[in-house]
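Only one chain is given next, in structure tokens, and it is the form predicted alone.
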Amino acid sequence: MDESTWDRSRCSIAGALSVVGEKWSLLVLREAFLGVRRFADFHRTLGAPRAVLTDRLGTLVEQGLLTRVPYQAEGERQRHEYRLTAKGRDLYPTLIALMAWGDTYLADEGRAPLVLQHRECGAPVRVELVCAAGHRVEGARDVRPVPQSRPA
């Protein structure tokens, strides 16, 4: 690849990093995935400073990738919990690669410390990478980077 031509200014991995690049934030991606959706739920499974917790919900809001959703419980006040949007929900393969990785190269005596199955049949779910033609892509070796032209 001739790399004069690429703009590394447009690179959306440094984009996406810029929403959700920082630890607290996929944080809550992962808690909101496993089905938390209030704020007191992500505070008290996390861990994080209530500060930095309602920084981080509400750029995560702000980016589109949660949307608040008020509610009530009775005899209380109103409230809001953060539910994913599509957006949101369309990371979920990225944060799936990270586990995975983490998972292979992290966890204690090689065992990952949770798992997900297919609720349908039970399956290990896992990432895979494939080109358009259906072909499995193995890794970096395998592909090959092309600029797109800017448009006019």
Contents of the next structure:
Number of protein chains: 2
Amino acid sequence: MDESTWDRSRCSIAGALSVVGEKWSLLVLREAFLGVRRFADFHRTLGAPRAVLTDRLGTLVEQGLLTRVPYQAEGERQRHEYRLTAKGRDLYPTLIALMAWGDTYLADEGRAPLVLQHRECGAPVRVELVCAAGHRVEGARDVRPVPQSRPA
Amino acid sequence: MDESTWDRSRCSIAGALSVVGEKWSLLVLREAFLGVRRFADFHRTLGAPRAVLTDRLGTLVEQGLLTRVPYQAEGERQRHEYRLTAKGRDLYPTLIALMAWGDTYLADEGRAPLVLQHRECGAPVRVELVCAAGHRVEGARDVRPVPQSRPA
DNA sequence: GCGAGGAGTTCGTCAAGTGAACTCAGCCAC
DNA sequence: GTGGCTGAGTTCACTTGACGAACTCCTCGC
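Mind pulling up the form predicted in complex with a further copy of the same chain next to the form predicted alone we just looked at?
Below is the whole assembly, all chains and molecules, this chain first.
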């Protein structure tokens, strides 16, 4: 492709990174996918500074990846918890792809620290590139990037 | 799963982010996938400050995602170019997943600024979650995360 | 009223990103 | 050879962001 003429400023990767590209954002989402919902639990499991966590949770809510819903445990006062929205849940494949890469290249002795099993059958889950016609796509070389003209 | 006992410090997502989680890293890789190889072109297409670019290219080389190979254009002095390694190329699904998310939630009027076609058949390419038994996995709810015990 | 704990906020410090200016090396024209 | 051009950095002053500890506020149970 002609990489010199494509308008990078509209790139969806750049856009996505402007939403979840800050430090801790994707890790917050990882915790959310593991079921964490409360501020104190995010803080404990991530070890991020409170101020940063407040900020990240705030922008994730603002961007619509999490919602802040009130809840009340018995014998406690009302609090808020953070839950994934559909927009947030749709980042799951991204996280899985990142994790798979880390498992391949970073895990000690190739042992993945966390295995994902299909709930129905127990088989391990992975990401795959496919085309709409059903072919398996091996990598970037099998793909032709086609920039779309900007609507006038 | 019991999210309170799993050792987050070994998480492959955190590990991967420590390699490519800094600002500009994934965008540098995006350009590399689009065929950019030279410092000046990275600089021009990304608009990142030179110092940051020097640093990011350096760490990506150091981490083995890019290699720095000398080349010489006719009539010019010898220079270096940066090429993706297998380790770098394997981040392709991650970038595609991020891009797909951005296309869905950020692109104006749902028009993806860049379409990926399967080179063989022209059909659009996307990422999918599947299990080893071949089932389609819809999302996080279909997945059971199982922490692996740390080797003693 | 008192203490505890969740959920932040504030603050001083330190690291990282930013843009402009400067450097350095080789090639070319003269 | 001299001077200019270009690619690839480096340096610097400045601003932004991250860090950890300390502080606040609110509410519940006692």
